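Coming up is one lone chain in structure tokens, specifically the form predicted on its own.
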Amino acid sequence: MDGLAVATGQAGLPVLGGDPCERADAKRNREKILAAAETLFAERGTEAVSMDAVAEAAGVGKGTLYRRFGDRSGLARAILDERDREFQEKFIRGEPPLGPGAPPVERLVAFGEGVIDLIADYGDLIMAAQLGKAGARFAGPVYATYRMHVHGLLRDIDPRIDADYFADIVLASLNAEMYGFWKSDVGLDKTRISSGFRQLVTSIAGTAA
């Protein structure tokens, strides 16, 4: 996510990548920190885990932890990086309907369902990763990649669709905080949320008809 190297994938989409110049000792520390943090987050919940606890569990100095990740949001983003890379690989070069080869409406629905799966599995981490100054997540490479992908699919569906506007509307519906509200406060399960997303996509697709 923020601060990572970004390569170029299919159709010009930026793809998350690691730092090829990372020193071996720095890499080992990074792996220890991420493993410790993921375990603690899973056991206690992200809100209950301090940076000091992560440093102690990883066996590294607090200065090393803060220099590398900044804060708990940066740490959560780093844990999510691998999941994001795997998902991006699937929608850029994977099998249809998520990957190339399916009609754009079906690809967009499959993309939304994939994001919903990520939120269902890693919602707490995603929420923690999104903390920070207002609008920070919109400036990161993950949002940029998702937006470019959705924008392109909307244009493929129908060039008359205002993709500049609707790309962000689509992504706003694929938000961890919104998902949590639907689940906890409204009582929607994952199946209904996915069904609602399909209805949203087909409705947008019909606006230019």
Contents of the next structure:
There are 2 protein chains.
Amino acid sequence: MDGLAVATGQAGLPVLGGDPCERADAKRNREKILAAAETLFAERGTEAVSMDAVAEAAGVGKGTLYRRFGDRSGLARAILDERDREFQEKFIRGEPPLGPGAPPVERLVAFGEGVIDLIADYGDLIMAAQLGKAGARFAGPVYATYRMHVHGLLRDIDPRIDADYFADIVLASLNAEMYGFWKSDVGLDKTRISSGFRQLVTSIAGTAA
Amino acid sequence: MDGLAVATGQAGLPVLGGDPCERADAKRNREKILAAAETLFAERGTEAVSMDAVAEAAGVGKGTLYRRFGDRSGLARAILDERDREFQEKFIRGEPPLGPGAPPVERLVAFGEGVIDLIADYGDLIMAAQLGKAGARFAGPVYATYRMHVHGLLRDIDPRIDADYFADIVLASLNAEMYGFWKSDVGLDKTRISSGFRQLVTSIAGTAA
DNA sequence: ACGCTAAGCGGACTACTGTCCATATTGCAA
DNA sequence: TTGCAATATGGACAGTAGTCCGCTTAGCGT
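May I ask for the structure of the form predicted in complex with the DNA now, the form predicted on its own having been displayed?
Below is the entire complex, every chain and molecule, led by the chain shown above.
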């Protein structure tokens, strides 16, 4: 407790889709914004698109954009949300080895591969969603969900593992920025990254002293 | 390989201290800026200080500030540089167990504890140094040095370890943002974090299949 | 001491993020 | 249909990061 101040609390922003009591115009605008942002991000790259540009392309004012999504990373998160939901569905209720039924080590490895696939496809969107303030990576419901899942699997693997610690280690090894660094600077390919992750999980599972 | 673009290349900025051919006025200004920034950061917290404020407190123009330090994170890095140098000295040439002489597992554990101490003391400065663009964490000479050190130790521990992969895993587990998250949100204390790190290193060392 | 040149300097300037509030619109109730 | 309260809207606004370029100054050779 000292020089640290991480913004981790989830601000109560209406980031996620489909509020049931959403006014018709609000819904229309939300969809226009998401469509415009998705297009612009894909066309020009996430970092090169200003919020003004998104608002203009969507035909709404800046205030609307910020009201709905809070900030730049909130917008990115909202775009990712759908894909994420699909993946979460798979590891919570889907088929083994990702879903319930397989041994926990298998499930954890499959989870890692799923996240790596997600990163490979949506890496810069994920990074945009985590950029901004310190600790953004840990804020928000997605990290919490992933963390709880990994936490549970680690406990299943071996209750002696300090799951509070190792859950974040596992997730840190599935970080989008690091993936980019490995690809561009270190020269690791996806196979090697997956294989490294498998070894990491095996290591953690093996020595729960 | 696709939606990823991480800014990792080290821009050739004169961030580090003591250019031998530094003009007297430049040196004077550099020192004034560093002193002013250090004070302001300590007084108000890293995030609450604008670059303008630093420039004004130092009695120099904004152009000078940016010329010398490139951007906000460069300024933070420069402030950290001295402490960092000291630590690097210790693990490269200092006494065991941090320095050469101790078995590599011991050295790695000691290294981790050193970094954790650094984070405990200078956490938000470190975070400021890494904030900004995606991949900032991996850019710069400090990460490279740490990485090389860990890489070497891992090879010493067991050449079968994929050191290219695990070096970054080890460093990811010594991340300042994560430390803040652990402290504030998970409720881990420093002892538990150190102990977790020790277990991680042991795990990696143990199962080099 | 003097003048030259390369380097440093600083503040005006642009672009962007995020806030705020007067106005417009919606959905409901009478 | 009409009036009303709640909510959404959008553009003006303030604050900050980072760039640029004409001016100044240090350091050096004579």
